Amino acid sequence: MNIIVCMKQVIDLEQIRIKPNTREPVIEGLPLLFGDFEKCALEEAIRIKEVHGGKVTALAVGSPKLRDTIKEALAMGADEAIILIDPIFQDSDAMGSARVLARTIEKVGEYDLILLGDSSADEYSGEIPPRIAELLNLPQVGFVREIEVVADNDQMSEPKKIRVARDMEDSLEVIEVDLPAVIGVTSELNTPRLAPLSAILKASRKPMHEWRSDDIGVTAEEVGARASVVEMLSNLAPIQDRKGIIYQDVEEGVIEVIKALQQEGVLTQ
């Protein structure tokens, strides 16, 4: 099976700090990494390849820092990587990002399965998987937490379908999907592996292709800020009104905190 895994480069959310006077997040200079959803998708692709053979291609759009970030995907077990770096990709909305990924997948050509995070750690919109599926005219399932490869014969030599369990909050929905297909996965799917040192050292020797907008046939009228229909008006942290009460004695502090919470209606007697 040839599997394409779409990975998104996001800032390290744990290192975000908030400006106290403006409530704006400070994101300049923060390290970039792949989120848990993307790593789970890549881990599942590697597991499928280990059983059924084939190739795993990691695909990502982002800044020049991707040249280093993508090595993590190669170290985990991806066979090759395609990174898309071009100024016109910046500030794309969901449609623009999906269009870049879909055009790239069309150029790759041979694939049986497209895996990606159902949402991303930074925006969590859940728009990219269905948009890619629509652009490529493929079946799509989201909120997937279990994947099983199904074949038409006992030898499992030519997988034609996959069976997935879709998280419906209060239940699981089991669906069989013809391949090729687009699958959006959740973080419950698996636990991504940690690449050993030997794999990290070998990652830089694996094939890595860097493409620009001309390579996939997109223009500034289709992607980026010019094509975006979404305008961000503000991005502020919620107002936090702290009372600033400090209790020096632990036992007395616990009693006073309980009383205060009861007065606020948070706790009832």
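So that the term is clear: the rigid core is the largest set of C-alpha atoms that superpose within 1.5 Å between two forms. These numbers come from a predicted model, not from an experiment. Numbering follows the first chain given and starts at 1. Compared with the form predicted together with its partner chain:
- When one rigid part swings against the other between these two forms, the hinge lies at Gln240 among Gln240, Asn137, Ser171, Gly109.
- Rigid-body analysis between these two forms: the smaller part rotates 44° against the larger, C-alpha superposition.
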Given for the second form:
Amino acid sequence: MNIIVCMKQVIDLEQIRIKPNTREPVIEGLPLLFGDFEKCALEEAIRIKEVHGGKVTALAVGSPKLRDTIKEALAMGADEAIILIDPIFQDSDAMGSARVLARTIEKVGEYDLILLGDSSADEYSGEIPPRIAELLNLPQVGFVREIEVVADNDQMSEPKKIRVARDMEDSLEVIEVDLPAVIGVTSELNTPRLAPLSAILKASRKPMHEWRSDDIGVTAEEVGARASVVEMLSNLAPIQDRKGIIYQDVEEGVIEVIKALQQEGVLTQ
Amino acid sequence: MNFQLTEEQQMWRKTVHDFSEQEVKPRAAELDASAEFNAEAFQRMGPLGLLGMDIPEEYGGAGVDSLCSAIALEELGMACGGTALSVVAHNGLGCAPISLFGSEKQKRNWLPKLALGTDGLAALALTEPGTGSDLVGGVKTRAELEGDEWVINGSKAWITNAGVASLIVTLCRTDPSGGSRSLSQIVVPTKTQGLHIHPAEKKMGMRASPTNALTYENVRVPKDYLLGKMGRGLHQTLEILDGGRIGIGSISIGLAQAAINGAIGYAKERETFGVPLAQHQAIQWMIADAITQIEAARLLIYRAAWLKDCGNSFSKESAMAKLLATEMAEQVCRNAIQIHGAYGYSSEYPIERMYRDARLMTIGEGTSEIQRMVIAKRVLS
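Alternate state requested, the form predicted together with its partner chain (shown: the form predicted alone):
And the full complex, kicking off with our chain again.
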């Protein structure tokens, strides 16, 4: 089974600082890495490949730093990588990014399954999986936390279906999907492996293709800042309003804190 | 000159960091208190490559350069000194002599299992109850050839990993007339009859790493368990120890970094005289000195590793790196406790454990005094 995993390079969220006076996040100069959702998608692709064979291709759009970041995907077990680096891709909105990914997938051509994080760790818009599916005219399921390949009666032929469990918060919905399909996964799906040292050292020997806008036939009218219809108005940290209640008496304090926790629903009566 | 780690080295650091955060650090305090070995973490280390750092790829190892080993040991040292010590002793002392001096058959026989750690770790037995660094004159454990077997008698002391090892590379006197060509390294599987591994020593620090005394009582191993050349045991051992110093220095950097990271966090939070500790100049200076010393030691360690990887002589450089890094770690941990005040002295905080762990580093694999002897000898010769 040939699986394409779309991976987004995000800033290391743990290292973001908030300027106390302006509430602006300081993101300049922070390291870029793949988010947890992307790694779960890649981990699942590798596990499926380990059982059913085929090929795993990691796909990512981003800055030149991607040439380094993508090695982590190759070290984890992707067979090859395609990275898309072009100034015209910069400042794309979700539609622009989905268009770049969909065109690339079309160019790759041979695929049975497209896996990606249901949302990205930084913007968390959750728009990319359905948009790609729409552009490629494929079925799509989001919030997926379990994937099972449905074995064909004829063991020799390629699997044609997968069964997925979609997280509906208070229930799980199990769906059978015809392949090829687009699946957006959550971090409950698995625990991504740590790449062994030998694989890290071999990662740069695996095939890595770098494509530009010309290679996939997109123009600045379709993607990037000019095509973007979404404008970010603010990304300030929320105002923290601490009540600043101090109990001098311990006995009274414990009772009051328990009462407050019960009111907030943290503790049951 | 380029001081930038490669992308692969950075990725490896992050991998070991994540592994240490998940598997090693959370149990460090508990295993220090109970003096237990973290067997679960070691099971997971094999597939990651942490147990095959000194083993070539064709024998199942990761076959990495010394710099990658140094990075890994630094990260493990930040999480748990004892666990890092067992890793360095396994790789640098136990596996390295087999990789470097073993025959093809010996390498095929032992290295793949050691790289995975499935049957246990490797250890190197040099020290004896009455002998430390004076190996030429002091080693009393003797091996005599009887037919196709070595018969080994004697005792060893302070052997890291012996209690969790599948084999122990043992330095034996094979020529009773003495001299620098009278010692040989012989591999002794721990299941061999007559090898008694005594209960783990009770130690001040590095308590998650078992250290044992050994008694060899008519221990018989096949003749072809001799490692390298007959009579070259001392030279082989000294070569191994040159590399081992880089490992001990790397763990020391990890310990110091963890201690000062803890102190920096504490100094920002804890207030005295109405301001955070970090705003007092006395504390700032301790932190500035510590960071400077850690960086200096790290550069010496990385340079020694780089020289080793280039195939250059690195004996003096690894001794200098070990000397500076281990003495530095003790000082930095001491000051990290000072910054924590009374809390630093309490086992509620990890700093006192790091201080106890760091104390061994100036003793094990050659004391600071021996390092100075090595350096002086090279400079004055």
